[in-house]
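Only one chain is included here, represented as structure tokens and corresponding to the form predicted alone.
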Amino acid sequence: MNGSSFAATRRDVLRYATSAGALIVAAPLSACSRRASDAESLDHGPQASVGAFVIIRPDETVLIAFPNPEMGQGVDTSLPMLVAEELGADFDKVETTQMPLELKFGDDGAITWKYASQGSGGSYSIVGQWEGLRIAGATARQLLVAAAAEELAVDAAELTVSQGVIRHEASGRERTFGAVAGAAAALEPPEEAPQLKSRDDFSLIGTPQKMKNARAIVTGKAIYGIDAELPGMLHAVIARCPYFDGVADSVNDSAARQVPGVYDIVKIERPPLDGPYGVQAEGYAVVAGSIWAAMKGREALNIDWNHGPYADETSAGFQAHCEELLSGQGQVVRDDGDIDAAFAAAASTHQGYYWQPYVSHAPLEPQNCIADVRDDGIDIIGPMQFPSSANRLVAETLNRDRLSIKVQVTRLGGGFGRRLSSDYVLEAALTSAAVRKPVKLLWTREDDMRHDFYRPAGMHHLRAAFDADGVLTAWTHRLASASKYYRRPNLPETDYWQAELYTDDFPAHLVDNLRVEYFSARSGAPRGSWRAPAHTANAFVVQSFLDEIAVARGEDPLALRLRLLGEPQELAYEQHGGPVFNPGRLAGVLRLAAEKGDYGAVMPAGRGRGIAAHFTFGGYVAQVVDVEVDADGQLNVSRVVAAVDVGTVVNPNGIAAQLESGVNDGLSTALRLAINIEGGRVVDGNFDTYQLMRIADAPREIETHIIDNGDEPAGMGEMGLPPLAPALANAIFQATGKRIRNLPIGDQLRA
């Protein structure tokens, strides 16, 4: 950021002195200047309303607010590290807290961020806040140094800052942050952008740090949405139509209203079938004085549900539908070279079909939300990945001013993309508006599993051609699926493919003839983003296919990958994660994982070692998976070795934690997870049939090896998951000779 762009926003850089003499600082998010504005005064305490990034108090405590929702990805630690690095704070003494949603009217009259973007999705938190939060820390440091220089009567350039202390080395004098916080708050902000540290000067970024709120979590003090309360609130559960896009033919609520404690029953209208979801389904909210009374009231409802327009849909029928679509011609969304000529001239060709089912997010904390809808405003409290989306949805539906809707995000008990949707927030708001009291809405496990926005299911068909010299000359990737974009407003069906296929993924730009083709399938199942969205599907398909090709050609699977990736270069990548993809970085993590995982060693009978790698949202991850399969087909995953390149590393502990999370999530999904549909409804309702991985199934050992190359940072929340399933399948093939082309694995090894 240059001086002029900073100066244009200088008046908006926040300095606020409370009665206690604290310094509060926020700064522009980036050179694009998402600006700061006025903040409310803050009380010293864990429930303080935080409207800025940095609060430094006279008692030496430093409170840093993280703007992005925390759902286990570690932003409650990594984002404050960016501030603390530039500030020069003692991170052991730093407290962190979740910033509530902060919006304002921009100069153009449109709603915009007040301080910083506030969403968690797409592994974008570190990327999006990398510059802005460091500017906030550097701004606070500059003000503190200026105040100390005035008090010590020295030039500010003679002062150094470390661990919350400002020192004048020549005289041996020093001042703490707290001692000069009040004076710093009275100073004018800098005219030009503060100088940010160079990578060589980092003392905190890149060092392993414990998660700030770990103790609160393990001692039960952390507040999740399910723990939150408001005085005088009622409780609600909803009986939703179990059939896709169905409605009630008749409702008899007389018995439900007689249940002790039931306060009211509120109808929630089905969303229009030709537009985006608000709520997901028609339902009847039973509102009561306790959650138990609400659930008993729901049991007493007598509803005759119409089976809706998808009454004949089944899982088997949908798979057959996708297979039938692939027998025809679809929408070609990328077409390089001359595919037909390349295949006609090929010395060898290969093809494979792969299937992946609908899967549920299944967060351990089911959906919930508190809404208090009043004439003078609305309060929303709950676990949301994008609180601004919840704010907008409630405002549009209830015809309210967005700035009158206050949103407080709690800690999320899992998100994985499910809480990008705000249907449960709108349900709570509609119910509160109807009864004119604060309402806490709670979903049961069955509600959550049967009314999810599922990861799209689909069938892939891949073909590859090689010439006599072993050069890859052509590649086609054809996919029939039900896109998650199908209910987006004003989006034609010809754009549905954009959520399911990334046309710059491997081997784009590395093969002369490339065709990507999409077939839009019909399904009533609600669809949405699921951890690493389409990458989870496409990595399994492409990396499994590469192993099949290598075996058929008599090549080593690792050697084939490295040969096809070629030399390091920057290739255009237009989808999220770009603007470039460097095959050299993907080759680098492959080599490191192979070395650390002893890939290529001779394996005993019944054991296998597979490898896979993928580029996801700016990050590169390779994994080597070791498996054992006994004579009865019992599978055991003994070890996973991973190499990670996400550019500059902020918190190595966070990288390792997210990698381990991705490995376990990917393994759990590959082993047994599939949502089953019969008669136009989801039949799975709990973990008895939707069997998440048990601890006995988890790898005994997971190793993480990090390449910190100094490039711009990428996130890590989703990167560890895509390579797991193909590396697992490739290891199973080596151990058993059986190819896994359909997920989940289930009992295929025992067949």
Given for the second form:
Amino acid sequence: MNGSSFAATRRDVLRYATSAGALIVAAPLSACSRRASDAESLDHGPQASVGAFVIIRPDETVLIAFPNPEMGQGVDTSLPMLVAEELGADFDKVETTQMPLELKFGDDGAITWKYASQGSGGSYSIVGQWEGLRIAGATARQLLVAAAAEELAVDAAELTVSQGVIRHEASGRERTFGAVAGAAAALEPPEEAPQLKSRDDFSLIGTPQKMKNARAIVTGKAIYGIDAELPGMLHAVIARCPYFDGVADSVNDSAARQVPGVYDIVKIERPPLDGPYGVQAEGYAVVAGSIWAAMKGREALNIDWNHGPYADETSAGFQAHCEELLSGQGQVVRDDGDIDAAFAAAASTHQGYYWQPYVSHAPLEPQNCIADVRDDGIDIIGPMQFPSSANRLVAETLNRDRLSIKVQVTRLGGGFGRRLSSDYVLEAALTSAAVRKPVKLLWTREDDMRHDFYRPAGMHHLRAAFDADGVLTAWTHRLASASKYYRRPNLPETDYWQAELYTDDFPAHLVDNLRVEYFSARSGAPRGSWRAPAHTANAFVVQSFLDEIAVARGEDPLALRLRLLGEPQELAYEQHGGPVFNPGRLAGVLRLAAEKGDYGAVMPAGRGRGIAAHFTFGGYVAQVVDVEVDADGQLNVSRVVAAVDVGTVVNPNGIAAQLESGVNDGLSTALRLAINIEGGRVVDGNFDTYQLMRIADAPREIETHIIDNGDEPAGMGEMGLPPLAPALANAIFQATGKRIRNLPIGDQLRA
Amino acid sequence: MVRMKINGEWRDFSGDEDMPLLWYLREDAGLKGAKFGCGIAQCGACTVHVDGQATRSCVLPVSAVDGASITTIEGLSDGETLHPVQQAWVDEDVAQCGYCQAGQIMAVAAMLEETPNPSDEDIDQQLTNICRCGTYYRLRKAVHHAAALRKEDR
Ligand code: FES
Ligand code: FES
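Based on the form predicted alone presented above, generate the structure block for the form predicted together with the partner chain.
Below: every chain and molecule of the assembly, starting with the one above.
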């Protein structure tokens, strides 16, 4: 998840501010639908959708559309807060809805966002929309105020706005938003850019707000991709080659075609080997009148799969391959100072090896998508993190004009990075194109788990050197893994490391001699971005290693971290989440978490308390984890206390929710999750062997403490996860004396 | 033919009786609240009440519910008044993506009928639905809150 690819340029923000005027206020519903249809929203979509940001209705309710896909990270509430703050709306009267994908031709002739960037990834939604959505809200307020000023025959400057009411203090007269919305809709937006509030004047941003769509969810009315429908649609499931890059040797579909309800069977070609993925695998789509008939049809298919070029790959073999690579010399991707001299001169040295397995995203809603490919255009409806990528992939593959492809994003039943890929969207489009009817494609859980883009597996080797005064003098981080950067256009293998090692991560700039080395391992398993990508692996190894060093040196693990981080300062950070890493802010969250979690207290036998902290995509999070391990090795994680610094806080309730989510995701993954590979294919297919955590293992107490320092806001979707596994491993060590170096923990604690 | 009462209304079904109830509810009856998560009774996203029992509808063939009374999330509330479990979910702001939550709510509503005052251990043992977003901390609080709301109701 590279931030720069979806960072709004200044030009985007300006364009978006000016276009904001044209789309903003509509009062009577007729006016509103006129403007909405101007944006060509999909009126047959599952939700009433609007192309505009704000619609103010005569009954004083305000409908705000959020541009970025909602997958549980809370943008259906936090992004509208940015608009509502500047608008001056009563947030209790705000309803929110997902904006469909809106693209246009830019001045340079290239496709660009029509209103705002529309991807969810890299914890970037709040960062990317922070300015633009506030401008949109402020522009709407300007229009409403201008309309009220005209009605009241006063100067607009004499009017104040609060909670949906525009007031003329001197005369005591007021107008509600709903009352002037119609008049405001007819006004041209003013030339001058609206004045944005200073942070001291925020009355909504920074206050805890509950999720806007809670009622729809608890009544079963929220519409996910799997719930969407188009009139006359058929259903499809696909039999895909289970072997990495394999193909069918023979296919007999005559029995499948006899299954009642089966309409057609469509071959989906596999993507070019060593080229970018479109779809992930060769497959045979069974198209039927109902989902059940499609499933029965798939069962009746008779296919002999060739085991493909990775037929010998196994999990154990891949791990051995990584170990073997680490015994040689890798690609040096950062080399500060003189590492060899520093190790030669060291008073003490330390090293450790750590292993991370492949893991699956497993969003609870399996992949699905509706496509209606017609000669005159294409409609796509489904759960996508990057609808614009889906639009581009379908346009390029089917050779269509991008603006003729309308994409409606539904609510996502989880994303975690899986739905950054658009393979399932393309499958639906190819199937629809073949049968010339709208098709709803559904993946079963087995399809999802065996055709994921897994979090890369890899083995890490860390070394550190200290001088006689206890100064850290040298640090090496060597990693052998199968990178998620591969099969990309114009990307040489010498760039693969960039997705797996962030060379400005701690302790870069804080140690004189630093070497980072990468070994590109061979694996057929498809890889992709998994929540907080490489930070999950790197936080685990670095923060575990620090604990090992502290123990070996007889130092307190917290004190060691704090002295290595040192004073606040701005260090260059070129990867996503930069341009600056401030070690003082990381020390700040460590101190706060330690204080609130009573880190360092003497623990009774069988109990342990561990600490870890990590800088992820611009956010700083530290966690203190409490564990109990009984005589049988039964682990119980009783409490997690976290401190979070993500700059200016938009929705503290949302921050706590995402922190809790990161803790549980991190714990679930550390406890039992690994994707097992045998014979060139994924063995695990469902939750019986891929055992996601249930409530019994979840910590009963989770505390979130927030430092709001007024800095630029960072997101919160991912940063709650990376510190959990190392803090857990450190707590386990304290409780048991066993050091977890290989994930998942599995039965390593069993006596 | 299979007859079943869904959210108080009798319905007839004359298709393939091997089809899981989940697909009947979602595709034929148009009740999309119960979700498909695993298809093998592991996750609980498809939980509905069959004669009052929390049941994972993804593995229950339609033939097994002949004559049964089925309640889905759409039929849980009393008109506009939310069921105490639903209300507790809103109050505690449990949902993230929300995909598991209809199943969680149905599981908890049934659990509270049997165990109106669940301890944390009861929750650990009886509530085995998966939440991939990891909402368990609030979910646990919401179960206790729902138990309290139910008592107030009486
Ligand atoms: S879908 Fe029925 S238990 Fe998972
Ligand atoms: S809220 Fe997303 S799976 Fe539970």
